[in-house]
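Let's start with one chain on its own, the form predicted alone, as structure tokens.
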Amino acid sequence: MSELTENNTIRTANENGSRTVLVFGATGQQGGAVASALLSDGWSVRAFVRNPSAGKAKELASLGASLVAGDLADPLSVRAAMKGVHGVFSIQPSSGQGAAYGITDEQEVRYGKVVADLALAEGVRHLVYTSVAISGEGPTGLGHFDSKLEIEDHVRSLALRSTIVRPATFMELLLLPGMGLDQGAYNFFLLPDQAGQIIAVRDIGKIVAAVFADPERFAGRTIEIASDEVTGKDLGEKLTHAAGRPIEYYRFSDTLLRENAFLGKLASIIDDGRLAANADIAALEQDFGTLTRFGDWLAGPGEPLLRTALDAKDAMVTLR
């Protein structure tokens, strides 16, 4: 296992660098899913964490990951963490997560570029960058999407073997408290008959692990990824079945979308198709195996989130 020395460098003992992937965001949803999938596939995982003593970091260590303390704002710690690794999974805190995270669009771009530049400098053999499922050309007008597109362009400009994955909306995000489930309703962006794609976070891990396993096949590609495609009506029906009680589906009201510029812009780029996602799910399953359908997810890993949302009366915000 690798150990962190006092001067923040890596001491390697019995670790095969050719089978090691450095995972950023390892205590988050995507990074955690990637780290878990890689470990299951027999890779050594070096997890880049700010606080090795945190609960989620300790959970990773218990699964077999090596913890490396560092900060994306400190390029020296990033470079030290990359020493001797085969691959890098690159994800940065999203500027769209709000002021509580203290990340601006400019910082997200800078961190993403630094990771790619240092991967090139350190001779990393394969970088996988996770972006967002935005189709079309040019900016969206939403900073936390456009920041990722700028990082994508930078990654492609480097003489570095890389793959970009563009995940659709996470199933996990659909069950944030406050969407109306405790009142027998569900509010979201889709029109009742409008289709949009979603993905289970664990499928992101599964797909990224497969990409690292076959770099010659996937290098140089930008891959839109999704697990399922649903309409607004589908969401209501599947939630009704999983909850065991009627759940009525509503698109966010026109009044809300007019008054909230951020939500209104999101709705507009869903309506014009740019954010609805355009993954070829059948082709993805040929490459990566069976992916998770929303109904199956609700009955399995999503069940605790569903129960929390159904009972989250204090978190309810009326969005209709």
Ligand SMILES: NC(=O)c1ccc[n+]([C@@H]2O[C@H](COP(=O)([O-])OP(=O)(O)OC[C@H]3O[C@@H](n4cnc5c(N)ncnc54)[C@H](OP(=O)(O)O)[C@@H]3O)[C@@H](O)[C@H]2O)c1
Contents of the next structure:
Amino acid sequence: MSELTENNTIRTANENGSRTVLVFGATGQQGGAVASALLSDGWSVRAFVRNPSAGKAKELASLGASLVAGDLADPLSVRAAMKGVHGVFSIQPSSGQGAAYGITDEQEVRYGKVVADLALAEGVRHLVYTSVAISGEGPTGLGHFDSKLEIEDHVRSLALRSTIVRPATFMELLLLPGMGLDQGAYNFFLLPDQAGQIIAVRDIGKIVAAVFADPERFAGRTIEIASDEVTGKDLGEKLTHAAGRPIEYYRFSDTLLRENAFLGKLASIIDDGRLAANADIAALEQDFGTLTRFGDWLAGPGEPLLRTALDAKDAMVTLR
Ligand SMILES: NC(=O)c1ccc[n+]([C@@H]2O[C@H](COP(=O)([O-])OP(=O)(O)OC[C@H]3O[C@@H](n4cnc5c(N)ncnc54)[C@H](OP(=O)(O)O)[C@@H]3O)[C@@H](O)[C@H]2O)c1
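Could the form predicted together with this ligand be given as well, to go with the form predicted alone?
Complete assembly follows, chain above in first position.
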């Protein structure tokens, strides 16, 4: 068990240094999935948390993780957290998450570079950075994607053993309330016959844990990761099946995409292929085992999110 010290840092005596990974964002979606997968695979996890007394931090400690208190804005805390670990899972919040963290693209880039620089300085043996699925060369024009390309370039420029994963759109994101499910509709970016890749967050954890387990094989690689590929129509059909009632699929309306510059830009880089995601799912399954199809996710880990979205009285559909 972990124990709180006076400076609010949890003792890490239960860690096995050569099998310890420092996980950033462990109270969040990706970091949480990575922490659980590593713990299941027998790694020691040191979770970097802003508030060790928060409920999610305590949950991590109860699962067996050690907690270190710190903030990405405080490089000294980042450096202290890296002492003696084998690996680092690097993730930063982004401006794309709106007001949740109030972070700018410049801050995201600074945090991502600091984590990589300090991992090198502290002799970390393997850093895994999670980016986003982007194809093609040069900037996309969307700040929270271009920030990740800049961090990727920095990570690759260092004499540090590293792997970059580029996750597709999270299945969890698809079920944010406001997509019209309460009105028997589902609105998203894809055209009815346009294919897009998506990933279950738990698969990010499984893949990253496997990458840490075999650094020789995965070091130096940038890996596009996805669990399934669906068209807009597929989304409507799978949601209809899971909800047990008809769900009509629509692409976000032209009016919405014109009036909301952020959504409009996202739609344009989906349409021009920059955000299409090109993961080879069959090859990923050979390396990492079975990945989660959207229908299975809706009937399993996504079921509570589906129920919430079905009941949400918040309809972007009215903007169609
Ligand atoms: N949604 C998608 O489809 C998608 C796809 C690919 C990539 N992404 C990218 O994924 C990233 C978000 O990942 P996520 O959804 O796993 O995040 P999340 O669930 O929102 O969690 C964010 C985590 O970052 C921590 N955090 C925030 N500010 C911090 C700071 N100053 N210092 C230390 N920790 C801090 C939070 O800790 P607290 O508990 O203290 O708040 C939390 O653990 C973004 O960069 C996004 O652009 C998203």
